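Let's start with one chain on its own, the form predicted alone, as structure tokens.
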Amino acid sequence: MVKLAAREPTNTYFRDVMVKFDGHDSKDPFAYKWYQPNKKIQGKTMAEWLSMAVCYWHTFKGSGADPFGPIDVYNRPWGQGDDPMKVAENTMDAAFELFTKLGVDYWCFHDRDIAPEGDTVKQSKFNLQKMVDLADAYQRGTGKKNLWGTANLFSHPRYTHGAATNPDTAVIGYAACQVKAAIDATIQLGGRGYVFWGGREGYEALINTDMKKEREQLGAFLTMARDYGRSQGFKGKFYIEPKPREPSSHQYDYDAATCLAFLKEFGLEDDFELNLENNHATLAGHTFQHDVVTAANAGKLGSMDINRGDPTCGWDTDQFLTDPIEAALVLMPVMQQGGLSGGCNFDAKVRRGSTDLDDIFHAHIGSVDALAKGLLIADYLIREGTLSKPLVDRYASSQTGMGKKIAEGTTNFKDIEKWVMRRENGGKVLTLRSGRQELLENKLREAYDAVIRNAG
């Protein structure tokens, strides 16, 4: 670790602009129309509720390649050159320039995003440390903060059959070295959390897989990572990020419910929460709201990757979230639990055809504003009881009498049968009650309209 002098970006790569709030009716494409970082809602500022982070991998390392076009499309100026470490330094300069100009407080990274892999573990560790020292200097110079770090345990060929779940102990060893260094990097940068995304922790076919052994290996690996982090003074949360498949046929971190059961099974629930991604939830056949509510109900909603998928595509398209109502539905549980231990990371990439550097600004501005507007809608829904009041009414019968006994587990089938027969003998007829889904969907739109109207 080398304590470099605080550093500011050179402002070499992006247009000369500082993105700020310019009013709801602004026509400036480089201005926020809804995000006011210091605006207070329920006792916290927008910035505090959202804790938004720019991701390093898609935004600065993304090439425009996709599964059907592996050739790079973009020609990013910071990515040019033959010296990998010099390219890494230029990329970091560009990154902190964008963080500053967007006015977003946080950033997050994979280890291989910020530093190239060396020929040996020692060289890789040296490269990462050098770049972490530089990032630390940029953080002190700009006031930007690290939301979380993680290790890329899926890109290198050695991880073809997984990292922690690999049949080869030597591969597990490489993964352990990599995670150890990435945890150290996150600690040095003051990260609020550390994320595990098991990109290849799964299987292609069960005919050559000992699933029980692989899951036990993963549990042991996460336990060792937790113990190492705590021994080094890491106070933040560890996160698991669910994803059902792609690239593996099945991944052991399939969805929020699967991860919660895994944490419980291996005794990790006290140190781990979930980092949920919209596009991963939809690949699992859920809505983002479903996984968010599942995690929140378990007290494990820690952080969120803010993106969306294309419903016409069956793969992880990682598009920027732009629907404020969808944002509101996932931010309601966040507000109801008092915030996130992590934050909202824009794990999203501009489209393959969006080749201009300005497109990076437009993408983030639109998603930041969608979150800000969603936060206002969520606040309105909570204050007005738009969804909570109908829920209380719908489940009212569970609050008294036999319903309360069933909920508390103080009755049995025989007593319930007697209760039903008494009702029938008394002439009480079972009547169907509407869930009023269509009405509530209209109410969501009315909440959106009210926020727009009040802003005017």
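Nothing here was measured: the structure is a model prediction, and the numbers come from that model. Between two forms, the rigid core is defined as the largest C-alpha subset superposing within 1.5 Å. Positions refer to the first chain, counted from 1. Only residues modelled in both forms are compared. First, how it differs from the form predicted in complex with D-xylulose.
- Against the superposed rigid core, the only consecutive-residue run (3 or more long) showing CA movement of at least 2 Å between the two forms spans 67-69.
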The other form holds:
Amino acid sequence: MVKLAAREPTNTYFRDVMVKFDGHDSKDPFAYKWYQPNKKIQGKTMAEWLSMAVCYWHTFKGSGADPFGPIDVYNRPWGQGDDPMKVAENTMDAAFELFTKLGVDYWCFHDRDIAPEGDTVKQSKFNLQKMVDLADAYQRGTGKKNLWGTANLFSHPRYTHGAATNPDTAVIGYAACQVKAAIDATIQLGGRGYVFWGGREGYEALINTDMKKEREQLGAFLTMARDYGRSQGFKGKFYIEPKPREPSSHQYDYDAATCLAFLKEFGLEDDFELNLENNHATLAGHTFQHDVVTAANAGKLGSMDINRGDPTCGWDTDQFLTDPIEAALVLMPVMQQGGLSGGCNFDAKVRRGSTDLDDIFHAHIGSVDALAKGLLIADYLIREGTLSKPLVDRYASSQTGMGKKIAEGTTNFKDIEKWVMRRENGGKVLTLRSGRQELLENKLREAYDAVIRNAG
Ligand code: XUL
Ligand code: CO
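Please show me the structure of the same protein in the form predicted in complex with D-xylulose, now that we have looked at it in the form predicted alone.
Next comes the full complex, this chain leading.
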């Protein structure tokens, strides 16, 4: 570790602009219309509630490649040249330039995004350390902060059959070296958390897989990572990021509920929370709100990869979230629990056809504003009790009498049977009560309208 002098980006790559709030009616495509970082809502600023992070891999390493054209479409100016370390340095310069111009406080990275893999573990470690020292200098020079770090345990061919869950111990060894170095990097950069997304921690076919053993290996690996991090003084949260498939057909971290059970099974629940991603929840057949609320109910809603999928296709399209009502529905549980230990990482990429550098601005500006608007709508919904008041009414029967006893576990089937028969004898009939879903959908829209109206 070398402490370099604080450094500012050279401002070489992106247009000469500082994206700022310019009023709700602004027509400036390079201004925020809703995000006011210092605006206070329920005791915290917008910037604090959202703790937004630009994602290094999509925004600076994404090439626009897809399975039908795995060739660099974008040819980003910072990505040119034959010396991988020089390219890494230029990429970091571009990254801190964009963080600064967007006025977004945090960033997220994989080890291999910021530093090229070497021929040996020693060389890879050296490359990473050099780039972390540089990132540290940029952070001090710009005031930008690291939300979380992680290790890429899925791109290198050695991880084809998994990293921690690989049948070959030698591969697990490589994964352990990588995670050890990535945790060190995250500690040095002051990251609020450390993420495990188990890209290839799963299987293709059970006929060649010992699923029990692989899950146990994953539990042991995460335990060692936790113990290493804590032994080095890491105070942040560890996060598991659920995803049901892609690249593996069956992934062990399927969804929020699966991960919560996994954490309990392996005794990791004190140190781990979940980092939930919209497009992963939808691939699991859920809504983002479902996984967010599942985690929040368990006290494990830690961080969010705030993107969206394409409802017309079944893969992980990682698009920027632009719907304020969708944002409000996941920010409401965040506000109700007093915030996130992590934040909102834009794990999203511009489309293959969005080839201009300005498209990166438009993508982030739209999503930042959607989150800001979402926050205002969530605040409105909470203050008005738009959804919570009908809920009280809907579950009122569990507050008294037999309902209370069932909720508290102080009754049994025999007593319940007697109670039901007494009701029948007394002539009480069951009435089917409406769930009023359509009314509440209208109320959500009205909340959106009210927020816009009140903003004048
Ligand atoms: C992949 C994904 C990852 C994680 C970090 O779908 O979301 O980029 O967020 O490894
Ligand atoms: Co993600």
